[in-house]
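What follows is a single chain, given as structure tokens, in the form predicted on its own.
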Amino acid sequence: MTSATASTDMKPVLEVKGLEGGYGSVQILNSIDLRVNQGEFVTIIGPNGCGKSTFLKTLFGLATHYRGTVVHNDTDVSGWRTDRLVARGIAYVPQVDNVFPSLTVRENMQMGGIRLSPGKLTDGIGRACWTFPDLEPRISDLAASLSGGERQMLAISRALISNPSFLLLDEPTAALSPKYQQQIMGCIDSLRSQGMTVLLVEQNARLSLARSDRGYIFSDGKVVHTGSADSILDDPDIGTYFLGSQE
């Protein structure tokens, strides 16, 4: 496989060089280089257990950062705590355990804006309900009563309450019906059209790459290929192994 790099004349929101990380003494990531430019939609794909989710957790201060640099908007944020990253406009939505089941939909959203003024919190909840209209009639219901797709919408909406500019998403369509997969991706498309920069880990590679600018393929904790989304989708060698059947 050949590699391609992002155009260097675009402003990077995220620039990662030589990143190594993992959990405690267990190293998962090996010298990761990755770049996300302003306004881009970038997808990370690869087999299970290759370090995709660990990469996002290391960026967001939830896994151990060993070495390497993480630069966000010209500031070195390597190894920063999660709260400091949130204050910089970075939001992260994990794949699992991403809502509080015993709280209502509104209370979950309020948790996402716990540091906001009442006015900004109200505005944030309004934006969330506009982005995910299915949630508005469920605003007083417990999150435990939501479907899988509605829970994922709630998880993303909670991350958006603080009005971030850079969104990290870990497997947002995992275990969802095709209807909800398309709905979640459609909402992400809408956020991107509003200027949001998105870095996405996704198992449904075709669904995500079809709307991405570029993609990275991980294997064994390393980047083994990067290129435009179209070039990855059109490459038969990549498609057979990483993208699965087109049927």
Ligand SMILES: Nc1ncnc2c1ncn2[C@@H]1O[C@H](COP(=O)(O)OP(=O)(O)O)[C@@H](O)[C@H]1O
Contents of the next structure:
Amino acid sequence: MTSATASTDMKPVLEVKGLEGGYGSVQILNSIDLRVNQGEFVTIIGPNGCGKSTFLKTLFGLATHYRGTVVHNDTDVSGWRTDRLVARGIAYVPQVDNVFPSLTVRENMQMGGIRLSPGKLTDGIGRACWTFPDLEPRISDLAASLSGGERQMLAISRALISNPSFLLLDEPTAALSPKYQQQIMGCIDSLRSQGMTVLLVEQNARLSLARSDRGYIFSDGKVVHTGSADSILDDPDIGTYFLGSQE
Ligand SMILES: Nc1ncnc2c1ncn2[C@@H]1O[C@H](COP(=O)(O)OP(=O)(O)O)[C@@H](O)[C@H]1O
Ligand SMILES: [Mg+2]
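What I would like now is the form predicted together with the ligand, since the data block earlier showed the form predicted on its own; can you produce it?
All chains and molecules follow, beginning with the one already shown.
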């Protein structure tokens, strides 16, 4: 079953209506409507600077929310602080500066669960190492010594420590080799098979849409198109402009 057909009758995890956000007095987002259903993998694509990262930051309480509603699992969380969103099971992996290079892999993971009890923290670190087995032998190494791909795994691991049910990911495969891109996407697949709902912003549009249920195209702070991932991939007009070269 593709979720394109299922999306109309599935339960929404996130429902955004008329969202306007930005930084202080600089408005970037204009009336964004977007929905993610339980268990879906939804990808946002769009040109550089069009507001994709700002959208995730506004959802997660890291940019200014002006207007519009954000409903998470039937609760209006518009403008909520980040820590309250984390407590609801939402996690976010930023595009840049997403690990502490001068801390070890374990310490980075511990930072992701700073408010958890020792037992829950140990469970979370175990879960992260299970999801990213490459990190386990590096657990005592400094994050600075990791490859780009391993750093990205660590960044996602940190987000997993709090055992979220809804993951916001900002360009997790940017600047990675094809091998690591596939590995990161494979891990996201595995998280989904465990029930995780995923909203992803991605430059590698084809790589991400190929395993997504639905997609949204942003341009200049607005949603300019939405549809099933397959329909976006198959649309020749969208392909030329938004998806980059065919691999
Ligand atoms: N902290 C900030 N303060 C002011 N403007 C910002 C800030 N961060 C990003 N911007 C601006 O917001 C716009 C959207 O940026 P961004 O959301 O990062 O785009 P994308 O992720 O789609 O590449 C850009 O014009 C960018 O320069
Ligand atoms: Mg961005």
